[in-house]
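Given as structure tokens, the chain that follows is alone and in the form predicted alone.
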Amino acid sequence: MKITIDKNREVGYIDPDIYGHFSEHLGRGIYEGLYVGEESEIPNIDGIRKDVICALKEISVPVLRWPGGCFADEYHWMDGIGPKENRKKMVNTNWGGVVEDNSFGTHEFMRLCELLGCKAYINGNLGTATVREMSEWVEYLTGTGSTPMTELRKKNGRTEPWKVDYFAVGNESWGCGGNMRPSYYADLYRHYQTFIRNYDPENPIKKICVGPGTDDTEWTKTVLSACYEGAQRVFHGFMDYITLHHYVWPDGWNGKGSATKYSDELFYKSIKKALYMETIIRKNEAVLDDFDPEEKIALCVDEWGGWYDVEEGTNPGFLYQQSTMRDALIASATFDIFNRHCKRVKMACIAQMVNVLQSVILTEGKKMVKTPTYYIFKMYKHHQGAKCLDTYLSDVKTEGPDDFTIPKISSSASIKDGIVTLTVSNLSLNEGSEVLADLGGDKVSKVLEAKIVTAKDIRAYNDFDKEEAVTEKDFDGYEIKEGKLSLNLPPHSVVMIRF
């Protein structure tokens, strides 16, 4: 098999925000996972876990989405500000029916973003809130001068406004966010986005519109029509991003299966569904190209990842699952797709950051463990802010059951400061792969760094109090031959090589 990399043909800029994260008030994602409170015995900074912050800084988190998800459309931000003892409690009706004390609110989230050095993506409540409530949240966060909300913010200890990079009007409005029809949501979006004011003209908030959760593009067409009107399709500038959600349910919504005890067939189904991300993106790209040939609107895949049955003995509403080598391959193949489509895909957020679904970190009391997915983020961070290079795969073999055949290889390449980063995944369950990377007229002169993530067993995972079974290691299975790079990839492995 061969990968041809054309160093002279750049696909586009890989926005670092493609490697973003999502943290919802769901299970132990916020409380216990990220936030333990200032009085906790677990080392923390303003109540936020030190160990988690240190681990996340290693993978260069560019943007974080909060407070949901489905939770966003029942979240009333004023309940989460002011003295903690006075904050209103609430029942999380979406996830487990637990009572939340709102001790993690706006100030705590913005502090988390400061500690991570990342952008803030806030998801507004369209489902159960008024346009005034959403508008006042924006004013509280970013307002200047002496206004009611800025004075309230100052009273609560924050004098200077925060910088909010992204603000979404609702979430999954076709489902948990209100079961709306696309035309109804489109009109509401036009209405609500009007009042997301830019108090700092030099740092305007980018507005995010809810997009589809399937490969049906009718929702996309309808909401775009709300921003493009008339025969000439005049653009009103109402949106900067439109979202897209895609989860890997190995055997459908009612047959998600175990996160760790899955058959070979379910493995192939999982990878096949992960690769379907490219089809969904292409379909929505086609609609965007029709409406928006000037590329003013970007795609934001702000929920993606593997979704399985919860771990035995845990609350079904907490969505706590383990992460195996299968998830590492789902992540690497997905990132390759995002990289190759970076002209339209400008942001993505894995679901989720800690203790929920395909998380990068798991915690249990004082303990913390990095998942296989974490190490894929660590390897792929070198693509952030680079130019994606055109790559062509030839002689690629396939394998798997008839209905779920997959290509054995996934890859993407980028260049930054004269250094090429090549990521290659061997998606094969049991077979190694020989891959030749060819730069055409150019030659590989020196390998600067080579890493691999793999395991003996595809079902291997990292658990508390055990040596990590899946981690990043140095890779020596390469050779430079006449300026070309020959790679010897073990089964189910991900390799990153910089030269």
Contents of the next structure:
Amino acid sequence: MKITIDKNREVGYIDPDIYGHFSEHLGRGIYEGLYVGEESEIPNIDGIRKDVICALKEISVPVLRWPGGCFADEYHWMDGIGPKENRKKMVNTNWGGVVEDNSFGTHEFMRLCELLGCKAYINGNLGTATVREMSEWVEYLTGTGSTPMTELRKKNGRTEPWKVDYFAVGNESWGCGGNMRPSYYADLYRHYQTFIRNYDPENPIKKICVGPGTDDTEWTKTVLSACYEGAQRVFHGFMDYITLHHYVWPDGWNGKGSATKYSDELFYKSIKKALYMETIIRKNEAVLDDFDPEEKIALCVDEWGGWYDVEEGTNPGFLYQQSTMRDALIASATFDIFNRHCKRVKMACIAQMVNVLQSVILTEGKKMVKTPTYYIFKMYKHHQGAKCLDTYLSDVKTEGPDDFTIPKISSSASIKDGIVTLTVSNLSLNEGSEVLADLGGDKVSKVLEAKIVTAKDIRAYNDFDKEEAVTEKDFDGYEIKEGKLSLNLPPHSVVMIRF
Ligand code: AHR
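Okay, that one was the form predicted alone. Can I see the form predicted together with ligand AHR too?
After this comes the whole thing, all chains and molecules, with the earlier chain placed first.
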């Protein structure tokens, strides 16, 4: 198998936001996972776990989406500001029916972004909030001068406005966000987005419109057409991004299966589903290319990842699952797709950051563990802000049962400051793969760094009593032969090599 990398053909800029995260008020994602409160014995800064912040800083989190998800469309931001003892409690109807005490609200989220050094992506409530409520949240966050909301913010201890980079109007409005039909949502979107005011003209908030959750592009077409006027398709800048959600339910919604004890067949189905991301992106790119050839609107895949049955004995509404080497491959193959489509895909958020679905970190009391997916984020961070290079795969072998055959390799390459980063995954369950990386006219002279994430068993995972089962290690399975790189990849492995 061969990867030809063309250094002279840049696909586009890989927006660092492609490596973004999502954290919802769901299970132990926020509470326990990220936020333990100032009084906790677990070391924290303003209630936010120090160990988790420290681990997340190592993978360079570019952007964080909050407060949901389905939760966003029932979240009333005013319940989460002011003295904690006075904050209104609510029942989290979407996720386990637990009491939400609103101790983590706007100020705490913005502090978390500050500690992570990342951009803030706030998901507004369209399902159960008025346009006034949404617009006042924007005013509270970013307003300047003396307005009712800025005065309230100051009273709550924050004088300066925050910088909010992204604001979305609703979430999955075709489903948990209100079961809307596309034309109804499109009109509401036009209406609500009007009142996302820009108080800081230097830093305009980018507006995000709800997109589809399947490969059907009807939703995309309808919402886009509502944002263009007349036969000339005049665009008024109503949106900067449109979202896309795609989860890997290995055998459909009712066939998720265990996160750790899956059959070989389910492994192939999972990878195949993950790779289907490319088809969904392509279909939506085609619609966008039609409406927006100037590429003003970007795709934001703000929910993606493996979704399995919850771990035994845990609350079914908390979506807590382990994460194995299969998830590492889902992540690497997905990132390769995002990189290759970076002209349109400018943001993505894994679902979800801590303790929920395909997390990068799991916690249990004081303990914390980094999942295999964490190490993929770590290796791929070199792609952030680089130029994606055109790669061409040839002689690719396939593997797996008839209906679920998958290509044996996935790859992407980028260049930054004259250094090429190549990521290659061997998606094969049991076989090693020889891969030749060829730079055409250019020659590889020196490898600067080479890392690998793999494990003997595809079902291996890191747990609180065996944290190091799947980690990033130095990789020496390469050779430079006449200016080409020959890679010897073990079964189910992900390699990152810089030269
Ligand atoms: O990530 C879990 C849930 O999946 C989100 O709340 C929702 O948007 C999606 O259906």
